[in-house]
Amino acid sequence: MCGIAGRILASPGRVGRELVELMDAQEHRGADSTGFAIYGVPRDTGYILRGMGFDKSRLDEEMAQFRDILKEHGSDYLEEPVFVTDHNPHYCVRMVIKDPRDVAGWIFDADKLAGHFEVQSCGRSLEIIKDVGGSVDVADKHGVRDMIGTHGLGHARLATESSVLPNASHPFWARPFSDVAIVHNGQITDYFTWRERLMRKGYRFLTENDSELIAVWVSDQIKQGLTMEEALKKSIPSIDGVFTYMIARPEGIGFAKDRFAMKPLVVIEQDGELAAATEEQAVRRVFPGECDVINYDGPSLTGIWTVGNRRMAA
């Protein structure tokens, strides 16, 4: 019973504020944790990182270890890290780093710290912010409303099979593919089968949340040569379960629904902008005037919504 949302603006604006509205309207679908994936204006060089440590008493030690790994890969801070803490034992951090020599190689080594510290997103424009609690609490803690961008995703989580931990919440980054994020409502029944196959190909998973798997599965298909549209369509017969998911890249947002159409998705498109959500009353928070709602209620549906008519490239 999770709630998902996507938002596209015609030009860069306070997309964080809009996503908070979409998720506040759906908080009854799950307030164990809330998350946002924000796509800002892309950087020409350098990567924006969002990360989380699980014991703030070890913050200095863990950041020293993390910085050593950065330097081993020819990188370092371009901006000093900004930390967010509260009464919870975990801490969150935002940093901007110089381009590593090889992003996949660097994240493989950085993930050796994953028992204590996790990189939760890496991108030229993507920032994933997620934490325990409802949308308003997470937004207030992390300043989500003030984040500027062109598009993004939101998620309200009701934990069913994996832990109520901030790192197990959505959105998920498609590790190690930069600038790819996913939100998902549903359940993947052949999760462990696909996880094992992808791990044999060298991919690493830091949680047992099935949504993390979908993000990597789609990105791997694109790496093999499929377009985003082809990968979305292939996921429906290939992945078993009931699901509606949205996957975002710098060019826009794609979605796919399973063969049974069990999980709803409604959309309003107007004047080059878009709002998508699990429930109609959420999208009408963003578009309160008279406008048509598209109800994607059929089985095996896929689609791509682009930002400013950009092509969603492979």
Given for the second form:
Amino acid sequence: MCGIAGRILASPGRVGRELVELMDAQEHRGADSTGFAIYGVPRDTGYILRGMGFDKSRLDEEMAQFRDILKEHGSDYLEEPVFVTDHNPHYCVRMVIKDPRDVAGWIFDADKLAGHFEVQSCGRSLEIIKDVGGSVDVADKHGVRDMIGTHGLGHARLATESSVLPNASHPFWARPFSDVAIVHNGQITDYFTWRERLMRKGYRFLTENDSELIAVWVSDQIKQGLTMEEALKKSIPSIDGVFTYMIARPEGIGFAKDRFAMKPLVVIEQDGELAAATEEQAVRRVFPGECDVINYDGPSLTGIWTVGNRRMAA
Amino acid sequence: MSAFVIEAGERHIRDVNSDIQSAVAEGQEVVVTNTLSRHNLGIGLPAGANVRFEGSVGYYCGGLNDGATIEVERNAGWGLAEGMASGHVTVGGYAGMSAGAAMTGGTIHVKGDAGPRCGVAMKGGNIIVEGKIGYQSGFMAHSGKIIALGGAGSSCADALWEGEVWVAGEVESLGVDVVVVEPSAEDVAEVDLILEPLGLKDTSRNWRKMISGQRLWYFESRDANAWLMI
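Can you now output the form predicted in complex with its partner chain? The one shown was the form predicted on its own.
Okay, now the whole complex, with that chain kicking things off.
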């Protein structure tokens, strides 16, 4: 059991604060880890990176190595790294980098550090914040409530398939596709098989978490020429297990539900804005008045919600 | 006598339920306001209790009902009246997944649609849905009746035991080991008797009565392939 949430605003606003509310209302579904994917106002150039190192005593050394790899790919810091640490051994970092010559080529090399330091999101607008602990703790630690954006995802994790580790929290970035993030409620039973297939195509997975697969799987299908809608539909007979997942891109959020209708999804849409969550009581935190609630309770459902007048590109 | 008003809001649900139990023990009718789709409202209410929830409620509302009359103004979340022994639960709008799961008696009346697996593993009582029942409704129902007046989703009445699923309107597809039988006049009269007090009797309905094909009752592992759905 996990709790997931999505939020779309009509114009850039306090999406961080509202996602924290949506997750706080669902903390009973899993409080071992919490994470957020927030889409700010897109940059024209440069990528925002969020990352995590697992031993803060090695921070200086690892950042030097990381910067060397950036430079090898024609990139460097545009904004100096900002670190967040606490009593835990791991550290979190945010930075803005100049465009590398090729994102996929650069992240392939940067992932050589992945046992010690990993990039957890890369995008013109996407930032993924994840950590162990409940929503309020994670929000306080990382200043999530102050983050401004158009849309985003939230996740409260109750680990069932792999360990509780700060980097095994959701959301997951669809490595190496910039600006793509996912949250998932459920269990993927054939993830190991799919992971092997995707790894043979050159994709990399940094955790043992089954959900990391979905973001890459959907993005790979889109790379092969499917539209987002087609990829979401195809995932239902292709990926085995129970799931309701949401996948976000700069244009909006898509979702898919498994064939057995095992996991909930509740949505309120009003005046070009939208809140989606596992539980109705969460979306009511954002829309407290009585309003029409859409229960996506049925099997094999998909949908796409776009931000403002953006269109979901193929 | 005017009803006793209890506000749910952000209060601890145990306190809200405790207030409801105290009020009904004193013989008062109860209205619960500002429900905010919260879970576990009105659990284990006794016979004679009369509780109305304004707005929408979350999961397991009216669970383990022991004879109370419960009304939900708008929608109910998953597991409405789960494990109910007796009583009458009315939902003005939509009832989510697994309404009436494992109930052993009493009546659920849903004025809108019901979600998937309505009446899953029910062991008695009746569920009446004025709209459509969702995917796999009646799954493994041991006894009792599910009556849908507005059609049924796919995999209807999947793996029924001795429960019955009655549908007026379109059935998207049947589940495994289900047979559709022609109901006798006595059967229809029995269903009409359930619908009449709700003001829903209509003799012009074209019923599809679904019961178990009874082949799954004697399941043999060597036949597993015949039942494999995935």
